[in-house]
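The chain below stands alone and is given in structure tokens; this is the form predicted on its own.
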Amino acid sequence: MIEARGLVRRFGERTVVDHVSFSLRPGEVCALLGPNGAGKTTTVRMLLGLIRPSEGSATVAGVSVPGPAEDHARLRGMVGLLTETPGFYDRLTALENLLLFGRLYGIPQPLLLKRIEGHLTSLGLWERRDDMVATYSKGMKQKLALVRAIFHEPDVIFFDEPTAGLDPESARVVRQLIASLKRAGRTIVLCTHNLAEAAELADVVGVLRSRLLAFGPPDTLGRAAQAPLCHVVLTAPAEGALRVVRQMEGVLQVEPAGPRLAITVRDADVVPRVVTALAAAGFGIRDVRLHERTLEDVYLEAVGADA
């Protein structure tokens, strides 16, 4: 569904993004994790045909980006985009600014109105529907683009901050939302800096900086990036402990600290060897525990080790 080929877009002699490649599968969830200024919105609006490639290619939908005007203008009938800071006609309604942008997708009307208002009805906004936009607060405002987003159906939708302002509230409604949408078969890509979002919601995460610095599921990215951490708590001060771990297949490293071990294994299997050598060798054990790192762990390293 979607399918980026080596995207690079420069702005005079600064490289936004460089060389950018993933695809997605018809369905799947894809999280941009990234600080201001890495590319983020930029990669979105090359996909959508917003702005041309300085290099690379895409496919969104069956289209190919860059392309015929014409082609681009059918991309946009496909697609819905929440950008971060979305636009609205102040001294119209909710509603009328909903019909004026569904004509400009050419739904018919009566189902255009049924569809704003089952949106509406979810979001809990069908009661303030003939309120001027001007008197909507910020999470309003972004639910209402949330609307304006997906109203005619796209294939393909881009979120860029979609639970930005709201309350926990809000952003839980969103996100249950956005996962509705995964479940029809929507392919999504959502910018978020909330780790936690991010790891709800995605079936892919790719941390990008201009590069794309790491890719694939969330579950797995921790355990591709390094090697599992393992903490062992003895009952007694643990230099003694080193010998007997250090010459074990399958320990990285071992480093003390009174009672405690910290223990790099090669992998989670060999965390209940080390426990039986260790008893084995008549050291009293308090405590194991496994390191989870979490998407966060993965996103600080990938981005601190580029900068």
Contents of the next structure:
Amino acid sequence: MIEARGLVRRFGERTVVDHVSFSLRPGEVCALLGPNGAGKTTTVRMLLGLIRPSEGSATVAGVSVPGPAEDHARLRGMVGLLTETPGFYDRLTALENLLLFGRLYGIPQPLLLKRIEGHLTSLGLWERRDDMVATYSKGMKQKLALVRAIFHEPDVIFFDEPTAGLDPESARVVRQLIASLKRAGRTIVLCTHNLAEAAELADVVGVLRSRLLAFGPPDTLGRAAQAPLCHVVLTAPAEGALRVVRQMEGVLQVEPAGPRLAITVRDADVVPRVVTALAAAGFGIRDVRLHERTLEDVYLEAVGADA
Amino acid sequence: MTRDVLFTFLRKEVRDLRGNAQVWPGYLILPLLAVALPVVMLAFVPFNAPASLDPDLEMLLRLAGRDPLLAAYPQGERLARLMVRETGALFLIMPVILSGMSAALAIVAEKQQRTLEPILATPVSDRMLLLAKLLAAVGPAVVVTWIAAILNVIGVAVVSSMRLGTVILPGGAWLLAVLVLAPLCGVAAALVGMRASMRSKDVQAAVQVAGLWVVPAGLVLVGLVGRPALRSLVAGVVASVLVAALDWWLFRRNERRFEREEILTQWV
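Next, report the structure of the form predicted together with the partner chain; the form predicted on its own has already been given.
What follows is the whole complex; the chain from before opens it.
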């Protein structure tokens, strides 16, 4: 559904996106993580055909980017975009705003009204449809922007910071909506700083800092990024335990701290063998814990290493 | 879809104007002036007084006397018709100022309120977007101009019948100028204004460009084509064709230079 091939974007001397390649299957949700200025929005704009890549190309919903203007227009009709700031006309009502954008998407008026009513009702905004957008809170505007991103029922949806600055309740509603779109089989690209949100919603996660530093499913990304870490707490400090563990196959590194051993292993299967060997050598074991690397660990390591 | 897109921004512009009292003076003062000036002149100019009493009146009478188009009328009516015809230029100036100023904000204001990217992300083509924004800038200005012109015709007819005993109605040249040339001049000013808007990084810069360059250039255009067009039907037709050609050239130029990428990325 989305395939980016070596996308590069330079603004003058500055390379904002540097050879980014990834592919998403239909129905997959991809979270693009990265600090401010990492190139997330620029990547999305390139995939939408709004700005031209300096190098590389992409295929989105079967349309090549870059391509002829007519193809780009067709592509824009097949994708939805939630921009970082909602962007509505303050002096128009919520309904007038949505009708305006709906007409630009070419949705017939009766169908448009039906869809708007459905979405606004589910988001609790139907009663406020005739209020000017200027009177809306940030959360309400963001919900309105979500409706605009999906009311033409696009196959691919780009969400740029969908919950940024929202209160927890509004953020939850937005996440639920994204989850329902995921269940409905939409392909979604989610640019976010919110790691918990990415872990909750995404099938694949990309850590972007101009380059794509990591890419993969959130649960396997930690294992792929670095070997698992196991903490073994002995009943008493023991120098001999260090010798036993260090010579074992699959143990990459051991760091003692009193009775505690921080053991980096090649994979999680090594841990039972370590425990058995220590017990066989006569060391008392109080606790064994395998430290699961979180998405936050992966993100901070990737971004930190690149910096 | 085409018609829908074209009128979408016009509807938005009208709603925006209705809800923004701060822009009303611009849409009221010029029309009021264009309606009131000839009517007040007709009401208070001493048509039958000896011209020597007032040097300005004397000069106007001299001008009216030299004009072959007015030669057939008695002296008082000749003067009245001259004043009505010449103040018709206000109806050419009006759409130039209103649509030029409005168009200068057409793109940059969208940038400022962050509505530009959602609009550019819709499947609307560059041409359709430019046409829709053009219609939104010119439409209200032309409607206001035409309403003012109707009020002007009524006012002039009523006052002229009361003061001169004859109803002065606009001639073919005046009608052509107001109905055709005025919108075309408004379109020219709007297209120059839109170009300025595309290049501006903020609203203040766009307003300055509009005030210092777009509107004066529009007024020069009116100065060049307005006077002959108001006097002669043939000159009016020629002027309309020339301004229409200028509009076409300006539109194509804007279309060629409309770069979504440039507009999206040149933020302040």
